[in-house]
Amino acid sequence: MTTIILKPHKEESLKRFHPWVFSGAIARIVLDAAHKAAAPEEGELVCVESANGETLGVGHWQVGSIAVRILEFGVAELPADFWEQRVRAAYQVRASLGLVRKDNDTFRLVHGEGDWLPGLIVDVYADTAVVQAHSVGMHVFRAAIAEAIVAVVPQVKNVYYKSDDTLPFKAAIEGEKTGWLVRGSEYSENSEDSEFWSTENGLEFRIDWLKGQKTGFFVDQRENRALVERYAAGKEVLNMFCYTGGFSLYALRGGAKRVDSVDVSQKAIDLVNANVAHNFPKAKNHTAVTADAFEYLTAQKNAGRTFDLIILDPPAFAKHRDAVKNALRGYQRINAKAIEMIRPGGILFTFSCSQAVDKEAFRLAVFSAAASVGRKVRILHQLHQPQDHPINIYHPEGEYLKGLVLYIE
């Protein structure tokens, strides 16, 4: 195996179990005899050693600022059943948390560094696992990962690979970035001709893992959707950036008087309507609208509309550090518009999924929004990602979802 030798004193973060080796920490690369090129191939397993020869671990090599993502610390090679070991450990966590139930067959099985598998995301929907690779190494080992998932998770018969939007765009990647890795059930390759349904807390959702966002559904809002259900009774609810309508369905089940769902994507709105019709076939208190969020809120304000409960769950406004300033302005602007439209005694659920925006900066943006419209606001809950999106204590960068529940006087 190729060996990566670090510069003196650059091993300290690995000894604290942080799984990333940055390119600037590398002193030299010792290639094994099988190599004909001058550098390791992307996705290759490499052994990392300190300057004094101490074995620090094994990980995936990748070109870029993060050169190695460590899979196992303190070893020079991985055990033969490594993938099954890690997937089994991840599954046991979900089972022990009570997430694997008859009325809940939707959960995140693997959450990257949080499950000691940096660069890998796996979501389970009924009998299908959807795999996303965020590193070339996970792409290279996708077949072994799929085999381990099917061996470990009893409900999974199919594994679909969806990494066209997540792999590094500059990487020299061989093989398909999307497609079936394991197929135990017959599903059409065209999502429009098929209906894939999975269950979350007793509600059934149509999942489009072939063409939908991320892996097809935002599993990370499960607990926060359940909290909306607790507050929804008798309220007029507005669900902005609704995607497939997760918050809307929970609000309807919670007894909302009326629910409006808004998204800029017509395809998302079609899925919202399908989900509402499937779960609440007699419901007449739901309306879905295709519209830009800022334009919609402005139009509703001008029309004098107000709501008892508003949910703001936008896509990431900042996908990298350079965009943080603009993102914070966006959060302040959208929250100010929403706070203006909430009736006295109403509730605002507001979120940021931008990893580059920390929770204090997000809270300050919402505070500034409230101050700008002159409303009295109390924080009722501070929300975050759920148990199946664990944060590795040695990798705090894994905390990305921030949310506030506000009471507006």
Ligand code: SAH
Contents of the next structure:
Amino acid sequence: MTTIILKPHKEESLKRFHPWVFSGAIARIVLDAAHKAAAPEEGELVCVESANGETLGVGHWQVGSIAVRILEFGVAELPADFWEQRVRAAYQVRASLGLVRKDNDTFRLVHGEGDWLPGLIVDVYADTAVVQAHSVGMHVFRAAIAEAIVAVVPQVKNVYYKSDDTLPFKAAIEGEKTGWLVRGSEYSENSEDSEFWSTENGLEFRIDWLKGQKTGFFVDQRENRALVERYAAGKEVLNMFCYTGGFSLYALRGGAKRVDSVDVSQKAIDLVNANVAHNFPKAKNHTAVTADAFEYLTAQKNAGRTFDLIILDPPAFAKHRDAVKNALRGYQRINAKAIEMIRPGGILFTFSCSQAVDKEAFRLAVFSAAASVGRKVRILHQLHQPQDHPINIYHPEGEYLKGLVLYIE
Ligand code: SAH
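Could the form predicted in complex with S-adenosyl-L-homocysteine (SAH) be given as well, to go with the form predicted on its own?
Then the entire complex follows, led off by the chain already shown.
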């Protein structure tokens, strides 16, 4: 195996289990005999050593500012059943937390660094796991990962790979970035295989991982949706940025008087309508609208409409550090628009999934929004990502979802 030797003192963060080695920390690279090229191949396993020869761990080599993502600390090679061991540990956490049930077969199985598998995301939908690689290393090992998932998770019979949007775009990638890695025999080649149903807390969702966003569904709002259900009885609810209508379905089950779902994507609106029709075939109190959120809120305000409960779950406004300022302005604007339209005594669920915007900055943006429209606001809950999206304490970068539940006078 190729050995990466660090500069003096650059081993400190690895000793604290932070899983990244930055390229600037590397003193030299000792290629193993099998290499013809002058550098390691992207995605291969490398061993990392400190300047004085101490073994620090094994990880995936990558071209870029993060040069190695460590898979195991303190070893010079990985055990033969490494993937199975790691996936089993991740599954056991989900099972022991009560997330794997008959009425809940939707969960995140692997959350990257949060499961000591940097660069890997796996979401499970009923009998199918959808795998996303964010590093070339995970791409290279995708077959072994798929095999481990099927061996470990009893409900999974199929593994779909969906990494066209997540792999580093400059990398020279060999092999397909999307497609079936494992396919259970019960599906015929001609079946409409992008239309599967998956159950979250007893509600059934159509998951379209082929054409849908991310892995097909936002698993990360499960607990927050359940909280909306608790507050929905008798309320007129507006679910902005609804995507598959997760919050809308929980609000309907919670006894909302009326639910309006809004998303700019027609595909999302088709999914919401399909999901509502499937779970509440008799419901007459749900409307889905294809519209831009800002325009929709302005039009509704001009029409004099108000709501008892609004959910704002926009896409990440800041995808990079440099976009944070604009993102905060975006959060402030959209929250001000929503707060204005909430009846006295109403509730706002407001979220940010931008990793680059921390919870203090987000809260400040919401504070500015409240102040700008002159409403008295109290925080009832501070929300975050759920337990199947664990945050590795040594890798705080894994914290991304934050939300506030506000009581608006
Ligand atoms: N709340 C959803 C997830 C939201 S993801 C859930 O629980 O699953 C963000 C959604 O915002 C996407 O579906 C995207 O289509 C939509 N979106 C993006 N820009 C928008 C805009 N300007 N107006 C309305 N919707 C928008």
